[in-house]
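Only one chain comes next, encoded as structure tokens, the form predicted alone.
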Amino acid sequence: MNKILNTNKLLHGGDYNPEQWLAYPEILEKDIEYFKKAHINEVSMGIFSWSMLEPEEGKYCFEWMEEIIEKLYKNGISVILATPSGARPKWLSDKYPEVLRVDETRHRNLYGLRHNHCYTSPVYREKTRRMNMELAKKFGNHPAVIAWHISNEYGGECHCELCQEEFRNWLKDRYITIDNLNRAWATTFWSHIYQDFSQIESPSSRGESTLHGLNLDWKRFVTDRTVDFTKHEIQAIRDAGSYKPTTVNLMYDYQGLNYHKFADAVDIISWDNYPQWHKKEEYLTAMDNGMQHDIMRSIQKKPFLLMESCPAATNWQPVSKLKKPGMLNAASLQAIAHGSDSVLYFQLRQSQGSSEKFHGAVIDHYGGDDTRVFKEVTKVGEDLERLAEITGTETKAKAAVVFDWESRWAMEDAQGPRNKGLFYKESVEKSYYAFRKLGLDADVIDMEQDFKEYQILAAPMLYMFKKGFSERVSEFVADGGQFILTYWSGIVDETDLCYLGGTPHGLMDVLGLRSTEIDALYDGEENTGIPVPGNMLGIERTWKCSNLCDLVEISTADVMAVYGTDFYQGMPALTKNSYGKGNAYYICADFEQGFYDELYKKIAETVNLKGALDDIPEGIEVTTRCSEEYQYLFVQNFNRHAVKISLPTDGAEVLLGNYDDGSIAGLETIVLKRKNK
């Protein structure tokens, strides 16, 4: 059971807007219907509604949804009910100008589009709260309203004068005296020296935009504002009476806030999920999808909702692609797999007008319920009842990856050493597929999370080293941990200046090395990694570096490949020191996907991590959430041809699918329930 949410049962739904129909009262009463038939047991409502439930200032109008909200839980269908604010009424722009974002060039938005408004602006916040307020006090309570959907995909920035004021009381709190703050930007270089806080002003391609300093920190107000305006819209929910939980959705790998400073700010992450399937081989899109899937719920290390997917096909991506027959069920039990609770919808009713007029839905134009995509998401329906018990289950993952989103912002900002193409995400990527081709549960953290409990940590380039953390990594390895640290990582504090007297910076014993030089590669220009004849690791195969190449000189680690080409062939590729009770790992070039494979499942037997099952072939994805007593096992699938395969069933039940001939189909999966070891 979902303790937070206070449910038994997985939650299928998704966004119903209503208000787009009360003129068709058959269209509302046939969607109850439709809801039922496809076992919908959830509905997210109101989150683009304020124009319709405050039309004039001060003038509530809640009658047409406390209508709706009654007939949905006389039919046993739950409400995730929004606070309104993504989008404001044409009224409110009107009168009150300054709620309008101002864009980086100092230029105030027109009305129109979504979360253009500031979040400083003391109007639009008391406009927010009263209206948060009167929703609580009406719905809070309602025994139908399970959670508050806070706003939607909070993104975008404000540069008015509010903002400005904002951020220059953001920055004294931080740096307390000018001098300090000049320090940790070094404005020094082109005498960009400021003499008090008022002269500061935000980055503009118009103004300043050179300072990294200046840059990193700007990106950090503008997470911390729309936090604190987060926190602020609960606080009214709270003032009004009503402590249902609340959830904000994310977005996949969006780069404009730190999603894990919204850990305390929300009992339960959720996110919008938009995978282009098809678009490449149906496995790699997996394993892309399971790792955004695996940030979501690493974020507060519990499970997390699946606020928004595509039961057909997107309306915005550059193409418009359908889901293949048996995708839907594969993509929507993957995210149950990762830990999520739920599988919600964009949208259950198809608009007819306006901008996602053509965004896959439930129930399209056509209005009936023997289409194709509706007959699918009935099957996911009932697969989600038969797993019900999983509800509230956890994911005990023994081995992370760290992705640090203000580490990005710093690396992607620093000038250097590739200013086209560095390939974080994909270094990221490279560590997490070659634990889940282990059939190892990966969680993925930021550099702030504790790592502790883990076996294997990998940090893949992380350029940042924030305060501590080289120390809390000296002791994980010291205690028995297995680190694998990257090329170009540790080579500047949390300002963004270098660290001086070698890199990685705090980490050179731990690792036995010291980063001398780094090498960028052209587009098209490789090395190779070479093996070291006899390596403790059993290493056996040269594989191909490309981008980036660290050269390093050992002090006290044992080097297990060497460069093949170059001035530097011969000189280290891959290292590993003893430290401790622990060994640490560095990884000095950008290699190929099949360099990491052999490497960490060398690594991980060292430590005896076994993943769920000893063979998994190509295109099979094997994940576990856990109870106190049983251990459920997802095994799916993502070939569109069927697998041999061989599952630990003895003394198993399967929950969900078929394995009769010891194979598994195309897009098919298989769930298996047995006790904990």
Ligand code: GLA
The other form holds:
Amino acid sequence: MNKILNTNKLLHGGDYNPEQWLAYPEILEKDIEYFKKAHINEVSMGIFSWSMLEPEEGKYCFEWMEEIIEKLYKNGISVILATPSGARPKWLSDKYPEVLRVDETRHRNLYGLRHNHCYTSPVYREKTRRMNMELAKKFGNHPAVIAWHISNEYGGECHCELCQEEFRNWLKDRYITIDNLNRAWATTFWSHIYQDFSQIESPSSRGESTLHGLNLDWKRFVTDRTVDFTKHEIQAIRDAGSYKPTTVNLMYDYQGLNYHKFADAVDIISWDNYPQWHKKEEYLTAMDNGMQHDIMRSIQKKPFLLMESCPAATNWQPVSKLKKPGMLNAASLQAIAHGSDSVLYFQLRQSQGSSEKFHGAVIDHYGGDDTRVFKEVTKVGEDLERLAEITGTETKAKAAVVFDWESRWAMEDAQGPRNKGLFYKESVEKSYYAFRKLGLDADVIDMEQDFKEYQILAAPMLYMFKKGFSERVSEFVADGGQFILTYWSGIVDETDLCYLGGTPHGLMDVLGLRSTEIDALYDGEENTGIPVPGNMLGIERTWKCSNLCDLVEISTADVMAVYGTDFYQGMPALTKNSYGKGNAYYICADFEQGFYDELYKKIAETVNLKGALDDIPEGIEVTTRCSEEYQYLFVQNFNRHAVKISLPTDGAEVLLGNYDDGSIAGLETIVLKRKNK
Ligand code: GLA
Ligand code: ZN
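Go ahead and give the structure of the form predicted in complex with the ligand, now that the form predicted alone is out.
All chains and molecules follow, beginning with the one already shown.
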């Protein structure tokens, strides 16, 4: 049971724009027939419908929507209703040009596209409020409507004077005095001292672009502005008397907003997932994708929604590749395995014109239900019905990786050891993949989130330590936690000022070392980490490293591996320090994946942390969800061939898939249900 959405069904459906088809009643009839056939139980409506809902200022036309919602309801299909603020009608920008966005070069955009509006503009806020209130009054308590979809894929930033003024106010709240701000941003450097908040301007490629504190605070401000706008939209709905849950749909690895700040703004997180399947081996795409699911789930640490995915091929990626048979099913069930309570598509019916006319859909231009894609979608629908009891169950990870937006912003802006590529995301992936290959569920959190519940916490390249982070880590380790930190961590505070007195700041005693220098390697240059004979972890292999090599001075740590070459040959490359009841590990260099796989396996063994399966063949993904009583074990084969595998079927029920011959077919998913231990 998903208590937030008050449903015990996994949702299956997606973006539906019937307003494009009002002149074709027979098509609208067919839609309902096909939805039922494909086991579609939800549609997301109203996304980008503003000019159909308010064709003239103050004239609201909701009849068409009402008719459709009624029809859907009668047919047992629920609605996630969107606020239409993702795109505006032309009359609105013509009459009130202030609603249009100003770019960083200080030019106001023309009307067009979507997400081309200012989140500060009082007019835009007022028009959105009115629209949302009208919608909420009309449909906000309709039994078909199960949730609110706020806007669509918030993103971008506005540099208009109204936003600049808000930025200055935001800074005043944060720093109180201009002296505090000057100190925090180190403005004595290059004579950039401000006398007054009124002098501050947003970063621009035509002006200030290298004041790192300013850049970082601007990014934080853009997030806060967007979250504030989200709350403004929700408030209108609440003021009109609708208390249905809300969601925002987030995007893959989007850097423009710190998504963690939405955790408290909405009731449930959702996201739009468009992997480029078949570009590399499917299991590699699946791991990358799995990490994004886990990032989204970890924002609220509860089930999320897959708001969009493509049933066929997209039309905006460089190559619009078809999904091979079975791929849609595997990808869809992967979302469920990682904690989604839905598989929703963009789009249910393919639009006839404009920029997404060739984007894949459940029903294409041909218009029949006898297509390959329609059949694959139907199969997903059937499987989701079979898995209905999983709705609302949770993921209980014992391992986590820190992947922090703000630290990433700062690190990638700082001119430092390797301006041509630090590979932060890749370094997080290495830790995450190492956990997942052991069959461990993993959360991917930011540094402000609680991590007491984990047995192992990895913090790769955590350049920024916010206030209190090192204290929380010290406690975690003292209480028995296993903590893994890497090179280029704990370097700066939260306004990007370098810590004085040694790094990793505040953790030198926990790690038993100090980082003294960091060597950057040219592309193609390599070093190695050679295990120290008899090291207590039992690390056996020599591994390659590249990009960054940290040179550390040991106080109490034990050295597990040393560098193989260069002037720092023989110096520590991997260390372990006992601290209280736990241990702190330090990875000195950017090692290849195999190093992480070996190391994390050994560390997990030391605390007896076991994945859901002992032996996981390559390309198989193992993930679990739990209710109080049961564990649901998802075993997914992301190879295109069958694989022999030993599954713990004793006392378990095979809820989905076929395991009769002791193997799992290519792109197949097996779900086992067993009593929680
Ligand atoms: C995004 C948007 C949708 C649509 C799809 C196409 O996720 O939210 O409106 O444009 O992309 O893939
Ligand atoms: Zn603005």
